[in-house]
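Encoded as structure tokens, the following chain is the form predicted alone, with no partner shown.
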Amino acid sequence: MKKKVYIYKGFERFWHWSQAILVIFLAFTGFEVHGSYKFFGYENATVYHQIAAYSYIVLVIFTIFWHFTTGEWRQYIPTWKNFKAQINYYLFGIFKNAPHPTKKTVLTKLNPLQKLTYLGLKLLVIPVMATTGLLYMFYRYPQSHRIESINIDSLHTIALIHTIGAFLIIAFLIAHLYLITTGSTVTSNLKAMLTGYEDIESDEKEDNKVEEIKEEIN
């Protein structure tokens, strides 16, 4: 039996949409700085990219704090249970209207493949993008007195890693846009991230676990 459950909290939705806007804007301005096209103009694109980058770093800091104070960090703990079944579902089952192998709950919002993907983004891709971006911004070319903010011989490797990371994030965004249409209905996942509520299977044990975690946090 399904029931409407408040599964995505207010800050979670704010973080999700703010992150989406900032990442898309960073990609748009970043590729203009890279010389792929001209829209804002190189100087303006550079300034806008830096502002968006700092805004994103602030958002990440608040998000990390939120995850650890609410216990939501548990959502990203990898699991191999149903991992193969999840891959088979995305490759074949979804096109045959097969049932979803992973049951979504308040404590398990992500399937095994999503957990691994999001954990990789949070622990690898995003930190690498932030680090290379900051190195790029604070690098100073050698001056007459050899004063440099960061002593690096060349930005080539840093720029290359940053660009590869940008392509990985764009690939994730494209896959993400497709996968949001694979819920119980085409728009159910989108509506859930807008309203916070989603129709999921009722589970008394799961409800009890949620209450226990709330008590631990409080």
Given for the second form:
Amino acid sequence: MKKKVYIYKGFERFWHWSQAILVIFLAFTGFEVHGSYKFFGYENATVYHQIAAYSYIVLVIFTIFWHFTTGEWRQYIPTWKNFKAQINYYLFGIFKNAPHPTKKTVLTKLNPLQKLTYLGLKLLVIPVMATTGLLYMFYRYPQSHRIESINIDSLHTIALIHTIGAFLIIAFLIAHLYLITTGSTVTSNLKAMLTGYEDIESDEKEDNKVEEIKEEIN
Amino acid sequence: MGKYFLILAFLGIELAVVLNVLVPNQDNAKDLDLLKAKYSKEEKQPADHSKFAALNKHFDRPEDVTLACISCHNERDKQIMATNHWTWEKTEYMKGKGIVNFGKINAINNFCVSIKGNEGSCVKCHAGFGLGKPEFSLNDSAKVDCLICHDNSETYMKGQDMNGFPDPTVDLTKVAQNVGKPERSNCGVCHFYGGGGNNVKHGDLEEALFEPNKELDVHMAVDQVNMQCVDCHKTIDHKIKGNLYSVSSMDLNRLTCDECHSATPHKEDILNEHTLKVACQTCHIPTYAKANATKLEWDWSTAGRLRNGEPYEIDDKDGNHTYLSIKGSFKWGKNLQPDYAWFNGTANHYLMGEVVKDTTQPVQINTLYGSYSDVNSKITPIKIHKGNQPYDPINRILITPKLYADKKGEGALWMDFDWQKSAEVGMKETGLPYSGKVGFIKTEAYCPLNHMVAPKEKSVSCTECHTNSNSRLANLKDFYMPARDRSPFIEDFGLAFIALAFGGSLVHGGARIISKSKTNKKG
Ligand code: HEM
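Output the form predicted in complex with protoporphyrin IX containing FE (HEM) next; the form predicted alone has already been displayed.
Every component of the complex follows; first up is the chain already shown.
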């Protein structure tokens, strides 16, 4: 039986959509800085990129806090369970109307492939982008020996890593936008992230667990 | 409740970030207004020199004017005699050469090459009378020329080929009674004509700066602050601030824009961050030789040709000489985009008699030191002057030709048009060995550009450097610059990856649509 479930909480949706806007804006201004096209004007692009970058870092700090206080970080613990099944589903099952191998529930919002991808973004790509980005902003100071412990001779490596990350993020965004349509219906994932509610197959065991946790928190 | 608090706190911090970055620093604009006010003030002459008894007489000799000056301004003569306006040399350290006495007096350049032996003509711009004559002494106070710098009557001038003595038509009494602080015209009569004609040498110093407008130079513009040379080239005990790197080697006494404007004069942080690596001049002198052309190439090898036994000249449509029998052929340029170099304020110089090691490359008349990794270096705009000049291919040294003499038969090129004799006499007068063979060799000289600062709307814009096509800084390859530099590998890999994500989504999505319509049909 399908049941309307509150799956994405208020801050989670706020964080998701702010992140979406900021990252798309960062990519757009970043590639103007990179020289790929002209839109805002070079100086504006750098300034906007910096504002968005600081904003994004603030958002990331709040989000880390949220993940730990709510325990939501557990959603991203990688697992091999259903890993192959999920790959098979995307390669074959999806064309035959086969059921999703991972059932979406409040406690398991992510399938094993998503878990791994998002964990990679959170632990690798975003921290690397933020670190290289901050070094990009402040490399001048170690360069002029104002910070004794770091001495960066050139922006070269920093900028190239930042650029690789930017390409990866854009590729991710495209794939992500497409994969949104692979929920139980084409728009169910999108609607859920907008409203917080999604119709999902109810599972008695899981429901009880959620109730238990709710009581514990209250 | 909790989530609203989180979101509100987040938005609050966001606002702080945005405001902090976007609100410009207004102090800088105020600083500029204060500077303008400070330098716009007319200075009143403290004394009326026409009332001094010592100056109320007829002067036969310019030396007598000097003696009259120092009868009140005692010790000033000693100050002048300690400066390189007088000595034409200074003691400097040059990498690989140690401590050298070097200056106009013994330098070799790729314009008129060398002063030695040609004093009669060249010392018109010496702040003294008679340099090069046997009776001249660098210790004789009476030989100091006070008037060339302090004449405010605009009537004083040095005579042509008179070893620095004034033109006989000058009314010395009138000039002596009208002295004051040096003005642009005082400095300009020598410094605008370096290399033997207007704007020949520097490209950013020329007679249009006598009465410039704002487009030409924001500092000196007569309808703006109307600054005089000495407003920036501040002087203590007659020692003037500023270095010219055709005759300077050390980062001493250098004049920088920071002294008035500070190192962070912009409202925008992103621009202030540039000043660590980029000299102000790089963005604020987008073009030079804006009013009149400057000389870019000088080929001595064609000098000496005669028509019907007479020397001749060819001019371009603007009146610039493109050929002179006495000097050879020239290339000129106007409204030029500078070249750029890393420069840390130290330089090296070809010294008279130095053996040329590598004859396949142009001889470097001077070398400006600097690199990206050197913390004292900044990207600096320069003019490069190329020469093809007399050279002894056997001894491998640059020749100092005898150019000027007041009559024929002394070996002077400008009289006799004979390279052989000119080289022989010239080398003898400088005391250098000469093999008897005159050849020519390519040379290059580098001159940092500092004047003709453009209105700020005309400054170099970001994408003139930050671009991968025709960047102004395309030749400075020792550092990474956003938008100019990229790794082709990462670019290809990145675009391929994006294409893969896009193509993959299209194919997968297409397949889903097709398979769905099939299952629908079946059902
Ligand atoms: C998370 C924090 C980030 C920070 C602190 C940051 C910071 C910076 C900085 C300082 C620059 C140099 C431009 C300038 O000086 O203003 C830059 C360049 C760039 N950024 Fe970011 N950025 C971040 C995230 C991103 C993201 C998420 C993307 C794209 C998805 C991105 C794409 C780019 C690109 C393409 C460049 C040009 C690189 C080059 O050509 O050298 N940045 N970033």
